[in-house]
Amino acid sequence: MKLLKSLTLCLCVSVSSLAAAETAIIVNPANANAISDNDISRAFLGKLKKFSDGQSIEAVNTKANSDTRVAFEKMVLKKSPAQVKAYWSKRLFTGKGKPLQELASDAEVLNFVASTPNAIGYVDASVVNDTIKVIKTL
């Protein structure tokens, strides 16, 4: 009996990690700054235009509904996918601010993050090269 309950809490654990891919926010290998949990929240929302050295954020997303996105969306800005949506018609129809650029794929996060000195993103842990800088897993 305890071997089964081992065997079924061992599995339990392991399912649960594999549902949980970690998630990688990257800047450019040369991005120097600093920037805080809330920082990052602020520079997905539009709130946070510039580095701490004065140079813009250029924030980009990876496709609406992957499931990067909705666990960067759910951890980082403490929102539903429909809830950025509606958060981002409200700031266009304002006039202040327009949805970030969104990407395809991981690879095209990475590529844009690694040749855009300003560029912040996220990816799927598993898919992280030296091409960018890794300043938090989720």
Second form
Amino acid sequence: MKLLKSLTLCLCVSVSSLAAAETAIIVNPANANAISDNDISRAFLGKLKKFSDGQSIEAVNTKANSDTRVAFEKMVLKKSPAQVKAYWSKRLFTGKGKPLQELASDAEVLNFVASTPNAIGYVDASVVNDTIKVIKTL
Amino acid sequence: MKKTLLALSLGMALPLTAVHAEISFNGFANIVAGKASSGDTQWGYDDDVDFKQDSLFAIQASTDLAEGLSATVQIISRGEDDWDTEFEWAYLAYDVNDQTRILLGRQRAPMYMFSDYLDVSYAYPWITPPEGVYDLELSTYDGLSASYNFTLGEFDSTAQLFLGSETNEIEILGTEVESEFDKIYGGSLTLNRDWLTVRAAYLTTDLSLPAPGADQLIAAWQTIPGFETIGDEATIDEEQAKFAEVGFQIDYNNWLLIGEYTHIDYEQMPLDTEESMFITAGYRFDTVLVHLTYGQDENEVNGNVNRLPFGVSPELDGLSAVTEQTFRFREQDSSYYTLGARWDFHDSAALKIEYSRRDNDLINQDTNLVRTALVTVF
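Could you drop in the structure for the form predicted in complex with the partner chain? We only have the form predicted alone so far.
Expanding to the full complex; the earlier chain stays at the top.
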């Protein structure tokens, strides 16, 4: 019964978040690299460090627990916020990597990606403009 | 050695921090309470509630010295050691390029799947990784390692080679002795793709465990015809141990499956082989993970223990008894179940509870242990 309840709850949450907003994965307009879904996920986990043209990847996050970030982590990284936190704890406390830079809002992510040739980020699809390039919409 | 390393990393950090001045601090803590069933002891707990055995606080400081060089220290205070503070990690890292990293200093021996973050309980499901597998007295060492990241087909892979040495206070039959792991040579390989991780590690080391009275033991056996070598086998003095490990992790949707197996061969030692394994299955209900573990540990002693001359004379019986005790101090044949849950109730903290039942087949005894833990990262 409990399982059923949490299952329906999950369904409702994902349906409502889908209905409410789409997430756009964005790069700088100057970035012409092809990047697969798997590589996007690897870039945001710090495993992929360079685009195919050799530029280093600078992936940025929005604030922890924001709707956009939770949706992004669930759909792209296939992890819950707690799993992502545990993942970065492993990297951090073994000296293998630091969590990604966190920007405070969609507007900041937009500005950062517009002004940084090797950046990759994600924002709510409703704020997208032509200072950046959308490579995928979720 | 630890002091020298600290001085070294401070020495390296100080002149440069004037320019960069960026040291980041992070930490983690595990507060664990446990109690064994009445009259029993299990994994360091007895039947009084104990907060010290698995509790710890850790702080990590790291600084980027630019051009691929960085320095990291991690200090941990453990309840088990009366909150004495020790350096678990203290190393300089040099990133030769995006793939290759060299670590010099005090670091984790990457023997097990969870070695690298052994103490960061927040990073794994259980309160501590399964005891039977993770009970070797070697977790950190002083030395050198090189890791290489590469892709193998669709797998993100890491190969690591390491060498070094370590000394460690351990308790044997109620006496503190200093164990020495010399000439540690090893390597590990980890492959990860999406929901699947597989891993293998191998190392050899020369082990010394001084036993008080070892010389007398050797001398005494040398006088007994036919048993001259027993004394040598009962002592551990720069004898080689070979360690091998394989493990896997599957984290698919809400399902979790983790397994690990270790095998150790000892040469000319009281112990002959140690074999341990565990398998854990778990399911994630939103913020709650429920998991069940089954584990087995079998440590076999040197076969000569069964040839000790009992019943010849009282003096020889005494000598045999002491020797047998020495041989059997790590002998084991046991299995256990652990049922546990982890609840991620907060952004940076989780609550864990576990019940473990262990069957010791050697003495035909079952023990039970309940533990609960609050684990955080900050």
